[in-house]
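Presented below, as structure tokens, is a lone chain in the form predicted alone.
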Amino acid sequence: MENQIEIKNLSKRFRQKRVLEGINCIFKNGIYGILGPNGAGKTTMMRCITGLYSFQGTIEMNGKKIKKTPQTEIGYLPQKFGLFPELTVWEMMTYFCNLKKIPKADQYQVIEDALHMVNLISQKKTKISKLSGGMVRRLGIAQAFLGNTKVILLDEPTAGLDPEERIRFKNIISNMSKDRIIIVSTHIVEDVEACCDHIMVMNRGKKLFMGTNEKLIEYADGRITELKAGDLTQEDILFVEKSYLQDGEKTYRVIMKHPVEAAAKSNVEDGYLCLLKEH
């Protein structure tokens, strides 16, 4: 089943302050990044598609309106993510699973196979207060994942995770965007890059672009050179991204305001340096 969440004109305000402005959009099955600085509006977007916030403008997800309720058919890690010490990781997943009605029949086998998803199976009797900060993360992705929910928002998904854990969960949400929609915010263009299918950049609660990692490339196409420290002060360069030592002389990464001849392959972080840097 093809599944669907439309966004029209969404808007969100606290107090005086504008959050969302007017964002338009469709997400379908696959895994989407929404890419921004803080404090462009990930967050306060995906508190309103899970029903959180109230908003104005619609949000229908499979032609169903949302409203401010929470929705059980979603999955959804928030950026910070509370949990009760007390209880064992086995307890704090079957409390999640009441919370969205998962029939008591069903439990023991959609925690035992969430856990396994997100390697913490081994820990199930351990209490959440001896968790290391990782081990919290992975398992608030577990607890996203519970039940047949068709669409998952993850919110700074691999804060606190080594090397290992983000390859881990690059993997899982790829195996699992089949017949569901993942939408996966974060600041991180590496994550964004590896795993998914669509990006959508947002800024000061605008969105600035909605497409695939190859048209988000194309921004920045025939804008990247190297600079020596000497050359950096050129007029037309939009930003020095970063610096190293080639040839035992101190060299930059630039992105200029015009293309350039001896231009260098450009990447996703050059097109949404691009679009940041010119909106």
Second form
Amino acid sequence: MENQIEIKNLSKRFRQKRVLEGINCIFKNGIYGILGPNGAGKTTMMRCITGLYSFQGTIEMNGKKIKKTPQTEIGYLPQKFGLFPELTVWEMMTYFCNLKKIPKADQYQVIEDALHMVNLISQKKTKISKLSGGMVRRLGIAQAFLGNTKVILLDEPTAGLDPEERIRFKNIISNMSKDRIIIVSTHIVEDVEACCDHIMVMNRGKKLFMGTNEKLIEYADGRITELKAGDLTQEDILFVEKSYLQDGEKTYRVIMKHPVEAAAKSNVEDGYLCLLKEH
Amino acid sequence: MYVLHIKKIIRNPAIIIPIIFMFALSIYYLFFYSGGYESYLQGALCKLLLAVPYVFFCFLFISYEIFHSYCKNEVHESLCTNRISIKYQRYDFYILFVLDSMITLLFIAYQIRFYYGMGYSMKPLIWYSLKVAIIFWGLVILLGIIIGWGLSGIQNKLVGMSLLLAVFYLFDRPFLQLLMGISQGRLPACNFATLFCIFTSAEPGAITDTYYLMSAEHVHLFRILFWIFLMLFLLFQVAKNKAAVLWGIAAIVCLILFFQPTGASYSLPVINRFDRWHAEQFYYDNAYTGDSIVSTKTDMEDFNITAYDIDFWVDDILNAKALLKISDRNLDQYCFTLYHCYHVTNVVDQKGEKLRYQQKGDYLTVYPSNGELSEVTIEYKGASQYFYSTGQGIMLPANFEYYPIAGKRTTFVYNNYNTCFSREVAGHNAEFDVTVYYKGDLKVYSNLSEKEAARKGKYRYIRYKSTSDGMTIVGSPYLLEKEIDQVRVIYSQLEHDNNPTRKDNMEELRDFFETLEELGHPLYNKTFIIAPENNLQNYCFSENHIFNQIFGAKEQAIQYYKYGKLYDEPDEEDRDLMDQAEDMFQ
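Next up, the form predicted together with the partner chain in place of the form predicted alone?
Below, the chain from earlier opens the complete complex, with every other chain and molecule after it.
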């Protein structure tokens, strides 16, 4: 089934500070990555979609206002995700099942499937206090997928995870995207590049871009070059991305203000940074 | 869901240890520790009231710990996404409520066990214990739970714990004393201060007397409900829950009801105008200091009241409609004494025409419109702090001006030697036709002859009719009537030392009756109403009844009937000192 979230003119203000400003976008089945620096408004937008915050504008899911959407259709992994340390993994999942009003008869199967999915079935009797940070995060993902969820919102899901856990997370997400809208908010470009079909870039509460990875890469096409230390004085440099040693000499990967002839191949990160620095 | 929440609580040592500790300590304190409290009736209540602040704080802390776990473990956001806001915490609240009910049941069990142990097994006493348990124990703990819940949202635990202590201070005695210091005896400020009196006094004075016991009237219920609703309002308001409006309205209603006039007679842990022991002193300190003297009458009346036809409605306050027949018809003004807390609302003459009147302090002056007044009907309502008349009990002795008395009389004697209500009765015989309407399970008695008793609507009533020089009305669920040596004796069965059924008291009583006969004022076929023990310094001698305790009654009767003395007077040494002081000033 095709699901759709339509956001029209979404704005949010905390007292005098405007955090979101006139955001318009449509999410359909698939994985969306929301990229933006800290303070861009990613978490606020997520919280508006979950209904945690009141807002100006409209958010509709499948034609219905988001506040009238049954709670069971939205799964959410917040940025700061915690659990009751006194309960076991299984008890905690039962707790979430009860909150999502999943019938008692179905709970066993639903929990088992979710724990299998995040590879935590062997830990089901372990107390939450004994789990590692990565395991808690995976459990958070599992709870977000519980029930008949049509939208999954994952706020900074890979924060604090080691590389192996991050790969596992990407695999889980990729496998679960069928018939669902998955929105992943992060400032780590690699995560988005690896598993998202679409990217939305935000900065200072505004939407800067929404489209496929390729479209974002196009922003930096022909503008990425590698310069030696002596060439860094050029006025055409927009942003110095990183530096590394090449043939024993320090080399810089640079985004230029205008296309150059001997440009290097650009990637999503280049496109993202190019977009941020130009706006 | 309950099971998961219980597991969550049981497995958290920071919560379960205080709970176990509190219950163990409560059981030990209630059932295995005497502390000298259990030798007298008020001991049970005093012992329980003493523990209330500590149990309140325990629940405050436990509640804070339980609800703070959501904040501490950062589970709020993932739970709130399920659009249930603070509702998901309701299971914890229910568990705490069950714990509150359990400890309240312990309290009730202890009280009932105590009363049975002392030989009191009346049904009204059990109901009273239940009421006290709910108001002063169950609801106070519930308030602690809700405050703990409200403060649990504060992230910083140090700040949270500091606020818990601040809340405790808010309801404890030092803050009340501070409020009283600020209020400087002003009536509205004193009344406002009583709003913070959540931990009722644990001193023996908390029990008014054995007619009334400790006050458990509506005013206390409104006070605690106000705080509960206010805290719920704040809690739901912060959570942006629409139910906040309902809680807010409920809090305002309870606050309004709390400030309504009440006849509840209670003791406070600080000096306050609403404390029964200090109410009169406050009033007479401010209004009558110069006028209060030791004398029987300050101004002889110019007229007599020959008959009274009074209807009393005993509710939260006393409502009365008194028709008085007057001996002298042609005076310019008629002055009556009526206790200042009874506010006159209407005065009409024999034709039903409204009369001009002026009520100032304890005195009411009525001005006849046509120069002739044979009958006057006075409607009034109000309540005294000391002599109560509510659904919980009635104590209206004949020496107290709760119905209009002819002339100006001193109502309260307040000098270096006496601080008491005046002990004289009206002094003239009059025909009394009095009906007392009351609610509840009171047993109402009077020195007057009972003519009729029945029910009218929600009220029960008793009609009395006879001639007397004064009228005493007493009422309590615990009163009994007994005839001893042809004297009708009325007493509270909760009395211990002052109980006429005890062998030594019976002998004392017979001796007292014989002395009265020797003094020429036999009490045969008359009534002796045994005043409760706490009714210090108040007694009266009327032609057809005596209202007094057993002990000391004989000596006071000798002083009164032989020497005409009703008050303490300075002895020779005191007089010398007073003379010396006078000389020094001159």
